[in-house]
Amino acid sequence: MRTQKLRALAAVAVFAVSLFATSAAYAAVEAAKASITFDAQSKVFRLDAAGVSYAFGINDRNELQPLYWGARLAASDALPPAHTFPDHASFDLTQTTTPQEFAGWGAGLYVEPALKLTFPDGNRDLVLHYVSHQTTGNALIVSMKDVQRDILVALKYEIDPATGILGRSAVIENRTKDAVVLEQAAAATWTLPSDKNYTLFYLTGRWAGETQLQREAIHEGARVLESRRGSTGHQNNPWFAIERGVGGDEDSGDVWFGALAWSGSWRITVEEDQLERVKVTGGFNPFDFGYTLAAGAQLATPVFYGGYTHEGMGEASRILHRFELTTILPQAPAPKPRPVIYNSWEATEMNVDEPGQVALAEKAASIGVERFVMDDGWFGQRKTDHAGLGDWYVNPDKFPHGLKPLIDKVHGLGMDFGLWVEPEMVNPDSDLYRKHPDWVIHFTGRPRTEGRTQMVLNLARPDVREYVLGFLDKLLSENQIAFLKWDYNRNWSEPGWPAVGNAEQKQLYVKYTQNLYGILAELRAKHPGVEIESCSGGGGRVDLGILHYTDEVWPSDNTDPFDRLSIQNGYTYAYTPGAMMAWVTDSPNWANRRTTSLEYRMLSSMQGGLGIGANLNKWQAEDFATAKRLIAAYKSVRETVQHGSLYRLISPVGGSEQSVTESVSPDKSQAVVFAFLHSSSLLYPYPTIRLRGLDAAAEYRLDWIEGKAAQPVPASASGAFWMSHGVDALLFGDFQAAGFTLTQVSGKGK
């Protein structure tokens, strides 16, 4: 076991080094734009990059105190030193009125702390003071310590030169002689400039209705966004944005935004204190946390990323997208475009076999699909969702010669091969569960709740971790598999870990997710050509933590093309379309029994990574012709759609009858527009589409992917024309869609 652990750590290190080297090449180009300074006289730290400055200082009590976060300041601008604030009253002492970068709970602190713990003698007072700091490249590490006891906290600040996004995290170290219990451990607290006019944006949802954008005024008190489910969850997403002012214009206004890189239970608290200062604290969810930190042990928090722009919510999204593409995703800084995929689920569900999959693969190849993915049902005794999970051998009745003949056929058709797996789950009706009933998350002597007739394997256990890594490694080593659709179809219940002592059981919340990341990292290191999708019954595990190890995510099981407009709209506030998969499935759609044309369904899905999930056995010749034409069109624009700058020209939320998105390539040589109409009424025409983000002086040619203009437009015109005059699309009726491109024919991008 010791050898296996060392080998695992080495694999993680190799992957981390390779990822760092790739990112470093990108960062080197932008390094001159970032700086980290410390003024020894004023005791002020300052981080500058892109259009952002972030500053904090050491005050007269030796606390770290936030000073500024916003538009980039001039190098000559001197920020005043930090200073403690007076008591507001005997009810709000200076410890509460003085904002802190990372506050321990103690000394009369009443606002949300970043760190709270209990010592063995019952003491729960923690007061953190500055000790030292060091700077390495684009990172600053500041060390803090409790005023009496040997509890140390190392705060890390790492600023991205190209976007100004700041990553903050903490390492908590127990140098006392006894174990302590961490009851709350955040990654960071963000403090906004004092103001009374802030609006909070966040994402909520449920299964089949994920990433719905919410908006509300911030007022005194706290708004808690969280998941207690052991994973990211459908109900809230660990992202926020705060806009100052009335808002309503996507391209103007001060916006502060952030995202927590953690795929386990999490919490973000947005709090306005008694003096009308807004703070955002995020990290591990303290509910049922109680993490025992042994003497000499450390705990690293997730990274909480934050950014700022004065160009509105649209630019906040575009900044995040660029950061994800160039820094977060495994293939950063230059991810490959997502291929057009076919997935067999809706055609066959679990009734898979070699002849049936070959027939589907032939049809998929004929329309230009590049990746064929076989879904559930290929392993163990998997005939329904009641059995087989955990037994990861190829079913000999369905595939008597293994997967190789099918994979060879798929390769011969010019496609690569992908496979569905659900590694973290087990059915009670499985050989694995019968052999290892203790391997699931459970409490001793208590009922074991099933969801979808399955239970959650305790990935925190070293033996479970080795089992999951082992069968996935074997599967990939023995077969030419280019892609894994990694599913996760339920949340936790009875979160116990009886194999360890009572004091260590709650470490499950952290170690499970750490081991998940470790498995993904090792697989990628050993099989660098394999790509992975994160799926959790749709969008139940979408966050910057999982996106560091997976190439794409599945935003929702709901593939209704109209519902997907609002789901994908909300998704893009936090995450890049370059990692968003969208399938074209059958009509009427299973979710709402809504009937839509194939053209409408295709254009809806072409706004991200395009997939086909329909039952091709039921298609007619005209369906194949339409799909082949639109897939070819998609391939000519997908680089712009997936990696360009996204403009949400008309939002589908709030009962809107229209939705329009525009993507512009980085060099502004191409723009791609998708327009959708729910239904016409009272003979009103479709609103004029006025583009954004083009080179005003360049000349662009308009070409229709689908649809046509309602009014004559020139064959080509300046970017200024398309942005000011716009395009009138001919859209009338119910569930209609159009798409067009603008291609630069003269100018810098040509």
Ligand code: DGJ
Contents of the next structure:
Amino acid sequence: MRTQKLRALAAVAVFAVSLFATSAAYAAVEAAKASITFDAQSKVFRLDAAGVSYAFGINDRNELQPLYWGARLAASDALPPAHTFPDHASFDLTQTTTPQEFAGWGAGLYVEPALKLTFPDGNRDLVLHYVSHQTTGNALIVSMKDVQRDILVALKYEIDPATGILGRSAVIENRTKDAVVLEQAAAATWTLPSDKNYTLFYLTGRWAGETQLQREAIHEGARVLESRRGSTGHQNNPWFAIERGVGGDEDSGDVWFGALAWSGSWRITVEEDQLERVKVTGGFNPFDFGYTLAAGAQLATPVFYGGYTHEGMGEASRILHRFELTTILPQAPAPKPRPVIYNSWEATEMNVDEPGQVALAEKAASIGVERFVMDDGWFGQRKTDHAGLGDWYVNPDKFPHGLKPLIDKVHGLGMDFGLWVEPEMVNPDSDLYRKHPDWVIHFTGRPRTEGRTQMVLNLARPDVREYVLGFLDKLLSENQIAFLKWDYNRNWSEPGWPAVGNAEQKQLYVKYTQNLYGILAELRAKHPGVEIESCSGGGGRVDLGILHYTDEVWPSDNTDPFDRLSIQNGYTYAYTPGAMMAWVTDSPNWANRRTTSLEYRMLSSMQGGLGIGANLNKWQAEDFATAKRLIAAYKSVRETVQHGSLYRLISPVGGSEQSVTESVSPDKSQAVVFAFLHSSSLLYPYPTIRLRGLDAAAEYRLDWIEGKAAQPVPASASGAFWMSHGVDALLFGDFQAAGFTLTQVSGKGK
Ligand code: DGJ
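Alright, leaving the form predicted on its own aside, put up the form predicted in complex with the named molecule.
After this comes the whole thing, all chains and molecules, with the earlier chain placed first.
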């Protein structure tokens, strides 16, 4: 699907070139073209798109060797051919000093391999050499083979014309007569230009404390980012960025970044080798991997996307956001904006029933909510988290006439209807588990660890896949459901699959996730109007793999609006605000008892897809009025917030008292600013907010969504004025927020 989209884009670009031979449009189209070349004489492959060039060559030993990844080079620039590096004494032989695109573990290799395997005769030596290549559209496929045995690897490189983001993956094929065991299988190794001075950025966290931005200087040795949990995990997220120098500059500096499209156990190793070369290898997590590849079988790795910019961390994020919106998300290249939702979870938890949900729906509709989502508790014998998961029938006590009356009511109120499901889990206290105790991931005869009193269904099993797809298909066919919140509330334990032979058991790590993607793809195909959210106890499954099948994600169960600022900030380094849901819930917040105003909570959530998750039964008239006013304001800016260019003007990282974001619409006709103050002290003034990304020559009008200026400002002024002079917002006290828009009143956009 993605390939088709890229091909279609390329076809449009080539067609357009012939139409706009000499105009400015020609330059834009030219920039959006990708090119893939191979110079037969120098044996250099080169991929160019947007501001990026990537090159590798075939060296004198017939290995694939990285040559260049960075700013776009002139088409006429000839890259010097690949050449093997000499031994560094007898301890570091040429096989380990010469960088490789995709190294097999063999010969004298000590750096991180991409592929490591064991043959049945005990041989564990794998040396991959170039065989052939072919180009199709924006993709290049290069075939490699072990120097002796019939283990083949097809490396795929696919470049996005608009962003220069390169997708790299590998298909490993066993053409020998016997099964081999893959102990390590990466998608790609990225090699950075030689430099001693790099800073690594990555995201860590925990349940209710996801996507915290970390930074550290890269030194010799390896930094491992990973999940061993069976799914993406809250602990690390499969994204990295490396900036040349001390880093952290939003607006300038060389940044290389990447994200792995995989929702199972994964690993990214950032390694500075003994010769101070920095490489990043990512793919399946080798921990407990041991994938048996039968004779004649293939294994495709996930895709590892990588990009480059010389315009700092801010532009690195904007490139990723653009790429996700136009290429990754299921509705790419033009995803619909996220509707304003109401979610029942924090209001009712599992105590849902028809009258209670109807009462909430009426109140939600009155403030402008567009989608009403009933969360956990509507099915099976679900009263607490001790029972019900697996039994996907509507609970007759709570909904005696099924879901239809509630759904009809929601539709009558002008909203569409969404429903919570957790398809991959089962409570031991359920009819499903009583009938199929063997359907969960487990080892025969061993204790089965429960988490939240539930176990993980083995989605790798064909019968489980069929069951899950079957009940979801039925649910969507029998009810007018526009949206599924797909939850996943624990990680794996005892990762066994006794129904298959010992040799195949560990295929669970791959087949589970493949089947998850397969179910999502089939559901979407059968029910094309249905949107899906990926939730895993908050942000435990946010990655470019799941985002290919889900329209949005729930970044955290922590709905405290102040904590959310750093969670949302970290999230935006890797993922578009266009897929990030954010709810306004009750104050004091359950997570930390912090008390904040409704205005503060609303503005914090307006930085993504806005949701309301408060108990509306407790709201006063003024709360409804405030929410109604701010939801209306949000609807007039959401396209810009969700699909525009994000500038992190002041980051909340490192205990900053302030935090400011700005989003600019693609045509620069609107900018939206949200500014937050944690607490004033020592009479420090709030910093002047200087905007970015406006059209300097155009005239923009200032309108306040919330708050006001601290110093007099003109009602309208040039983009240059707002970017250089800026705005002083009146913010003092604790947990204060302001928001304003700049709307172009004259200029190119008008
Ligand atoms: C975890 C989710 O993140 C929450 O939003 C809620 O849906 C609960 N699960 C329901 O059990």
